[in-house]
Amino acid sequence: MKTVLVTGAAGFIGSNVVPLLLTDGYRVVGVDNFDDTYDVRFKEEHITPFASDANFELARIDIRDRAALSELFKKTAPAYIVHLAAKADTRAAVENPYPYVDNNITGTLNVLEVAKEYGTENIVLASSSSVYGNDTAMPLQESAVADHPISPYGATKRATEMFAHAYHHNFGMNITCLRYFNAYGENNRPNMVPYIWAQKLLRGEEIEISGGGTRKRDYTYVGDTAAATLAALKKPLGFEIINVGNSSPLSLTELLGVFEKVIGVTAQVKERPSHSASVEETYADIAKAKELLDWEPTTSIEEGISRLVAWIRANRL
């Protein structure tokens, strides 16, 4: 039984990846600092389903603490790493970029350094479609230069990819960077549009829609995102950057239509301007994921939103 260290294990994507790993027969060491970006009780709830699993161990440490990370590696000897821990709010990063640099860049550097020291076999590193900025060449391909992110968050994610390449080049480390596109679903972060809309529509409250509702996002069900992450973990590729998206973008207006259909309501809508850090469109070319990981999404937007709505009803109302 090989050990996988998962950073950000109590977060949105992490808490969906951990159960897949446990079901697949891995021993999992979860790392999370349970910061207060959103209600810490939510993260405690996220880990409850697997917290008592004999093959799961939780380490409440911060990836910015290199000494603590090193001690954990020494103790648990993980063969693999799924590095998901990060600060991930594009708007907040514009207002205060320093925590994003500390967590996303310095934290990732610590993970890479400790992985190098202990000879980790394969690393899956979470990147983001935010690295593309407002690139207009759709669908977005991994070969894009990606040197014009429009938020400090996107800039930190591009920086982590570049550090990953440097560590692969100099130390022969296997690192796959997955550019996640607009994940949504169970355990959703509460500051994301799908969560906010589902909760407000179920409560009969007014929702906000920005930019006239024309901006498009490649909404990807988190179960599909987690499956791609597991596929990448199982296949060391040297160094690769791979898009993980639904490859079927929807405008905000179209997304709202799905919510109205699933919930059976007509939304009360208030318009507001778009934020300067909001990109116009995300649309993943997933040919590389199909070829290298034998992965493609299997969950339709209607099914995924139905699952999100059911989870919100059960846990957040």
Ligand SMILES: NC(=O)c1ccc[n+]([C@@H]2O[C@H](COP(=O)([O-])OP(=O)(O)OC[C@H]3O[C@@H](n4cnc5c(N)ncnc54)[C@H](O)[C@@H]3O)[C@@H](O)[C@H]2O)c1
Second form
Amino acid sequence: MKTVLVTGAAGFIGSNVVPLLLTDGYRVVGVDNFDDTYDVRFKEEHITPFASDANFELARIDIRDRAALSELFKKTAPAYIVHLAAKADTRAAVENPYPYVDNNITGTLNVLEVAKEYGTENIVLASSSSVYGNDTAMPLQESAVADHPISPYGATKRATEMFAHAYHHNFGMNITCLRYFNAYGENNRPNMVPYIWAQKLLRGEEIEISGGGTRKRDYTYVGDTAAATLAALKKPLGFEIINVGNSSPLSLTELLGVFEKVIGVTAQVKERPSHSASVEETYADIAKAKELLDWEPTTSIEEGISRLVAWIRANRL
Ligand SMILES: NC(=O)c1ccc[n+]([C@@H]2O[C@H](COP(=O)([O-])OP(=O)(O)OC[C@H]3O[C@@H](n4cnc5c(N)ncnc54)[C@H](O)[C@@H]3O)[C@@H](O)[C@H]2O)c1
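Since the structure above is the form predicted on its own, I would like to see how the form predicted together with the named molecule looks, so please show that one next.
Let's see the whole complex now, leading with the same chain.
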């Protein structure tokens, strides 16, 4: 039985990845510092379904603490790493980028250093569509330059990809950076549009739509995101950067239409300006994921939004 160390295991994507790994027969060591970017009780809820699984162990440590991370590697000897721990609030990073540099860049460097010290078969590192900024042709391809992220958060994610490349080059480590595109679904982060809209629409409250509703996002069901993560973990590729998105972008107005249909309501809508760090569009070219990982999304937007709405109804009203 091989051990996978999953950083950020109590978060949105992490808590969707862990059950897949356990079902697939891995032993999982989850790492999370339960930071307060959003309600910590939600993170406790996320891990409840697998917290007492005999093959799951939780380490409440901070990846900025290299000594603690090193101790954990020594004790648990993970063969694989899924590195998801990060601060991921694009707007908050504009106001105060320092925690983003500490958690995302220094934290990732610690993971790479400790993995180098103890040796691992493969690392999957969570990157983001935000690395592309606003000046890349659609659909977004991994071969694009991606040197102009428009948010400090995106800049930290691009930096982690570059460190990963350097560690692959110098130490021969297998690292696949997955550029996740707008995940949504069960255990959704509460500060993301699909969560906020589902909750407000179910409560009969007014929702806000930014920038005239024209901005497009490649909304990707988190079960598909998690499946891509597992596929990448199982296939060491040297060093690769791979988009993980639905490849079927929707404008905010179109997304609202899906919510209205699924919930059976007509939304009360208030306009607000778009944030300066919010990109115009995300749209993943997923040819590389299909070719290298044999992965493609299988959940339609209607099905995925229905699942999100059902989860919000059961857990967040
Ligand atoms: N959700 C998306 O749509 C999306 C899109 C692109 C990229 N990503 C990336 O995917 C990863 C997971 O995102 P998410 O949406 O699940 O976010 P999340 O905030 O729900 O999960 C991140 C988890 O990491 C933990 N964490 C943060 N800093 C830590 C530290 N220093 N030490 C230990 N644990 C720490 C948090 O407590 C949290 O549980 C992140 O790296 C994020 O940048 C997410």
